[in-house]
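Next up is one chain by itself, shown in structure tokens, the form predicted alone.
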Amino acid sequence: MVISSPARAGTAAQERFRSEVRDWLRQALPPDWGPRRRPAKRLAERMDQGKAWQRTVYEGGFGGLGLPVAYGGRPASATERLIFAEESARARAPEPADIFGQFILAPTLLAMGTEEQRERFLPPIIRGEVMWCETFSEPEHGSDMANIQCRAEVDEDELVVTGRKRWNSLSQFADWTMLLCRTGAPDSRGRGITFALVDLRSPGIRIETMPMLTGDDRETEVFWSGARVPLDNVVGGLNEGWRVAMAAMTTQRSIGTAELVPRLAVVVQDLVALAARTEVDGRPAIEDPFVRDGIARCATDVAALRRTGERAMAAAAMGRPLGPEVSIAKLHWSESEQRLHKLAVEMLGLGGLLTRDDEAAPDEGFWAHYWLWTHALTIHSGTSEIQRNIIAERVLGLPVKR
């Protein structure tokens, strides 16, 4: 069975790119980096290569593509960035650390911060410099975030924040956050809600891990006791932070999702190249119809994500609002990892359940360690329930319960 390559021929100039990546990925990456490399099995280590390697992209001249020259991006066409997705998924270059900041924060900033913040915030995040993450999920408000808790006051030119975040990715890894807080009354729902800007160094803050089944300390949970943010740190004005969050949240389940396809796509091919050299009752597990219809469903899945990518890239390229149709791209997305790796650990019968700590385990425990974590990829921003709660409501106009 043979998976073809996601990439397809573009015009001169989308060629000519394609290549200048290709030949720039050959020189930057070790020598010993290739199609066996697999992620390092410690989570500080993966951030430490990705913050290393962020550093290494914007020096090589690819850093901020599609950002404005000002702020020390380069110009870039939607179908330029998803081709150096594609060819930094298929050199098997690190992942970068800062995927808040660069796939989230910063288009966000563009679209409703003021001059002062882009200036302030975007070239440290282009330059791999600084390192964020979301607080926005509470113990008690996780998928009904309009109800969320952690509270603000205004004294003065500051707010003080105190309350409870939890589920929070990463965030003992990076330096701000994107907080959503409440200012306005308790009820108040969306309409008393504050997007804020966060050094994590300020004081009042604690960060505590909380352990995944993958073993990776991913998630954390926040406590904030009278920690201070200056109100020039405020995106979108006070009480309005629902809409620069669910701005925010759009660019994270389409245009976010859209560049990490291609990494999607390798790991089908990883899976072909498994069926290949695995038995499944005593013949290669490449000949088993049911394993050649679930690679066939997972190469269709990565198809039809990267056509949805192109349409919500161009979409936002030309300034047109990306509207409840990207929930069919982020549900789509996360259970599509999801049934990849699940059919990878059934492939492996009971060797697939060897996770990462065990010297027997095939191929170093990847494809168990990463089964695992799609299972939070269905429940990170916003659930597949949600999701399809939204698609029905929003897109298809049937009646949802109240």
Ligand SMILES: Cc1cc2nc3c(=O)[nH]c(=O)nc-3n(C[C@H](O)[C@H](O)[C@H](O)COP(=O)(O)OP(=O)(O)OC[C@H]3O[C@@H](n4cnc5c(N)ncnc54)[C@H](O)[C@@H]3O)c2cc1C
The other form holds:
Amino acid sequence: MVISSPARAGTAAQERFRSEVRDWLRQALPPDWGPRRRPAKRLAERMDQGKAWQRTVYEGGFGGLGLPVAYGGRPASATERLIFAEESARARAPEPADIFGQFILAPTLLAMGTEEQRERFLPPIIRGEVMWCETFSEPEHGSDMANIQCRAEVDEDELVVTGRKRWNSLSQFADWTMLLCRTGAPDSRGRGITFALVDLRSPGIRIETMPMLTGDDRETEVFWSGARVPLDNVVGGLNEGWRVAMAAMTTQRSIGTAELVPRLAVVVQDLVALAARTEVDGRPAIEDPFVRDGIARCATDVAALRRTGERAMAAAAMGRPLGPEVSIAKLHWSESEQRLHKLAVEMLGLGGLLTRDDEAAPDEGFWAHYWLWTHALTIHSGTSEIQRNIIAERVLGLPVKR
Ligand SMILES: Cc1cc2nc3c(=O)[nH]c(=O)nc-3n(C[C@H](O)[C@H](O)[C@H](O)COP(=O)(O)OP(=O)(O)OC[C@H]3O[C@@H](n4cnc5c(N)ncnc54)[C@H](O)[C@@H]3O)c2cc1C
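Could you please show the structure of the form predicted in complex with this ligand, as a counterpart to the form predicted alone just displayed?
Now the full complex is given, and it begins with the chain already shown.
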């Protein structure tokens, strides 16, 4: 069974860029980097590798692709950014650690930050020197973000923050966070929320990790007890954070197609290879009609996601900002990842449930690890139900029943 790459040949300039990236990756990849995403390595080790890799990317001349040169970026079209992601995926390069800074905060600051904030925060992000996280959700408020309770009082030229955040990915490894807090009246909903950039080493912030199914405790709770944040770090103005948060979430939901789908395409190839060397009922799984059908579905998902990404890039090139239609990509990408890993685990039978802690686990426990992880994909960055609501109401214009 041959699954061809969904990448299409581009213009001569794009193909030159692709060769440049390919040549650079060949000599830049760490010698100890294994053949695939390595769940066998513990999270802390993978984060160190991701942090080192983002600095290597910058030093190699590929940091801040598409971001202004004035802040240390490099001019690049959306297609070139996709080419970089595709080639990195194909070479199985490490994933950068600072997803939140590079892919969410940087575009948000460009759109809504002050010039002073861009000059201060963008260069370290582009150079890969810092790591950011996102502290929006709370124990009682995830989908209903307008209901945020974490409180911030203005005291002269600072905010004083008190409250509790939950499900904050990778905060234990981060230097800074994007915080959403309530500065308006308790019932002010979206009108009383402020978006602030906070140094996580500030006094009054405590981070605790949460246990996860995969054994990688990547989620945290962040406790705030009088942490002080300069008002200069507020993006978009006091009580104006809703707009900024919506822009950040829109960008976040579009990351899948731009950055993660190329990696998913590589996992489909791995699935084909797995099916060729796995036996089901005494014959290679690849000959099983159920498996073949499932793999074809996964390959079709990836091809469709790539076209969705291209459509968004074409719209952006014509000056149309990202809108609620990014929910289509988020929904489809997260459910596609789940389908793919579920198929692999089903194909492997009981062995598919063995994790990295078991020596007999196929592929060092890769399939079990990511199958468990993919359960989270339809929750984080907005659940599938919320994406379906957005698509129904704001993309298709269906009547809203409350
Ligand atoms: C692995 C992981 C990583 C995360 N990372 C971060 C992070 O880095 N930063 C951060 O701030 N947050 C993060 N989150 C939090 C995430 O954004 C929330 O969990 C998510 O928005 C859902 O909120 P909730 O958990 O409060 O569930 P709820 O909002 O209570 O929802 C419970 C259920 O009800 C459904 N539901 C709720 N409202 C509606 C509605 N109006 N219509 C239909 N169905 C509805 C939901 O779809 C869900 O099935 C992460 C979560 C996970 C699991």
